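One chain comes next, on its own, written as structure tokens: the form predicted on its own.
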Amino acid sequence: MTQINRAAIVGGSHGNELTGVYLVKKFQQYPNLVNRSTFETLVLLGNPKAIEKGRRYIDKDLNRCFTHQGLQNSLLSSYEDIRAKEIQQLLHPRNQPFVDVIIDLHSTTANMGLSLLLSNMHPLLLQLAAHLSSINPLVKVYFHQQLRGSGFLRSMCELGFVIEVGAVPQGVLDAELFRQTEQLVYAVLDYFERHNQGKISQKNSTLTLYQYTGVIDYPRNERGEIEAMIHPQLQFRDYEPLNPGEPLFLTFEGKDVFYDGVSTVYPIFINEAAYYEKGIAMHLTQKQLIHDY
């Protein structure tokens, strides 16, 4: 059995995602809320300078800086590269093993509700996801495989994952989403506590998983400028089916652009504000039922 000895809760890797920022500040002020008897819980703010400025980042996206190469490269001097090395040291103190769990708190302008983002299919993560979605039907589970050290904070340990909530504008707190995220964090910690105590009964439950298949960019002209918007019929319909031939974008001239795929997909991160600069209009997923984990 995988024993959880140390867990880390990180909020504010993006400085304008305030749900995680203020949850971490609350946990720092009231550590008993996240303390559990069988493991230590570390809470930290990911990007303090960006939080202070109310920006996503200062020089570059911190949540892409945790690559093996970048963390070992002493010549990288951007604020986020330096901060990534500091976080690595906090998560892996000298003469101690790396934390067993990373809970990375994020919010999105897309209508993702309460989402768990998994980077691997570790049985304990799948069991946790099945438990959380069984006690709260609002929880959705998104699987996007990432190799260890791929750049995302969650990829730094086998039991790393993201809690992503939305829709909420950047730089804004939504009280209901804050409350729901807080309760989800407690449910995660309680599950790991019971796991350590051997109190988890194995159930043959079915887990609904949305598996990453790719991304779609906005239509753009030769100068790289977008030429269309998310279609009104698609906006805020994260995790809902998109069928071939259904509207995808609406041009500024009012012309519909249709989805030309060959099978039904389930878009998520639809119209995420932070992804405009990354050339991403949405992620596409396939809906799967997982039985054996």
The other form holds:
There are 2 protein chains.
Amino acid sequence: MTQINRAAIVGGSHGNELTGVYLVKKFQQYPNLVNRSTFETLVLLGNPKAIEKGRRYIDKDLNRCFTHQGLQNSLLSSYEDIRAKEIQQLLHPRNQPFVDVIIDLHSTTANMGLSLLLSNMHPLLLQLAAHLSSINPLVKVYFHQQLRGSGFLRSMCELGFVIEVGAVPQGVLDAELFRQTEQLVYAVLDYFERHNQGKISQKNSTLTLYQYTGVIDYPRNERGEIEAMIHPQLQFRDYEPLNPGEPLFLTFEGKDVFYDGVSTVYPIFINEAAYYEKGIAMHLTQKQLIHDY
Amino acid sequence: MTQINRAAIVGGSHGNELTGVYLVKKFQQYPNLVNRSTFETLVLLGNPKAIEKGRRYIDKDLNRCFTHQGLQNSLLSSYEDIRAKEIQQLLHPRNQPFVDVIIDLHSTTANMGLSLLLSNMHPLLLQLAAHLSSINPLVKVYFHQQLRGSGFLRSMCELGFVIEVGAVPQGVLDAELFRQTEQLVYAVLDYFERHNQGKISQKNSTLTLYQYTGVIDYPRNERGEIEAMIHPQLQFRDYEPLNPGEPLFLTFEGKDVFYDGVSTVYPIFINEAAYYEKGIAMHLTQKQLIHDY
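Could you output the structure for the form predicted in complex with another copy of the chain, given that the previous block was the form predicted on its own?
All chains and molecules follow, beginning with the one already shown.
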């Protein structure tokens, strides 16, 4: 059985995602809230300089900097490349193993409720996800495989994952979402505590998983400028089915653009502010029911 | 009678308020949409460099740079101080009078629907506001006196005002709000056209105005960090009455903070992202019915 000895909670990897920033500040002020008897919890702010500026990042997206090459390249001089190395050292101090768990707190302008973003199919992560979604219907589980060293903080350890909450604007605190996220963090920690104590008796046997299949960009002109917006009929409908022929975008001239795929998909990250510059209007997923993991 | 000869539509004075940015780009591509037979319409992007970066501003808030001192001080070197002078010249070319109308397009994370922000009580502005709010119940009218040279772009001419739309996150296009804002701009231009043609026969005699009375900041600790969030019961309730004793904030520890004023107020700009750094959790207004203006 995997024993959890140390967990890390990271908030503010993106400096304008305030839910995680202020939850981490609260946990730093009241460590008892996140300490558990069978494991240590390390709490840290991901990108202090970006938090101070109220921006996603200073030079580049910190949550794409945890690559093998980047972490080993001492020549990289951007703020986030340097900060990624610092975080790696905090998570993996000399003479200690790497933390066992990373809980990376993010928020999104998409209507994703309380989403768990998993990068691998570790049985304990799936059990945790099944448990959390069984106790709270707002919890959704998104699977997008990311190998260790792929650049994402959560990919740095097997039991790394993101809690992605929304819809909330960048630079804004939503009290209700703050409270729900806080409760979800406690539920995660309590689950690991009971796991360590051998008290997880009844396991959930089915889990609904939204599996990544690709991304869609906005229609763009030859200069790369967007020519359309998320269609009003699709806006805020993350995790709902999108069928071939249904509206996807509305051009600035008022013309509908329809989804021309061949099968039903479940879009998420619909209209995430930070993804305009990444060329992503939404992620597409397939809905799957998985058993006996 | 005031004749309108030239109007200016400005979008993207704040680079992450995309509704105005993309409306202006559309109007630049299709000038016929905003041209009218009796007046010229100048269309321009306020802060191109901030738009490119997807940020509110580069060095400082452009919409506080239109001060008498700033515009006359050739030593100021911030990007926005320089850009304010450029905009002034575009609005006031040599050998021509200043534009007669400024329509400054903004968006907010607060739930302000389609708000008109007026800085003075010019009878034509009040007539326009009464007309617009009579044809669309989403239109609300906010009055906050700003003298010419106070720093705000809209204060640069008597018939200057802001169209402030929300709730929409920074860096996000909401197609429905885009369409509503576009229709509102056309209704404004059509009104001035009919005004110039002497075709405004029936005048509205009453207008509901929300008059600025002050601002409230978030509770903060001695280091200036916020200690509370907008209360869930107040979130999104812009323009609704807030009575003494009703909840205003929720602290990170979960304690309610109540409004301790002596009379009912109507908060707006509730939880506007850009105002955290300005020390503003909301603006307070009084609701007034005005007649015979």
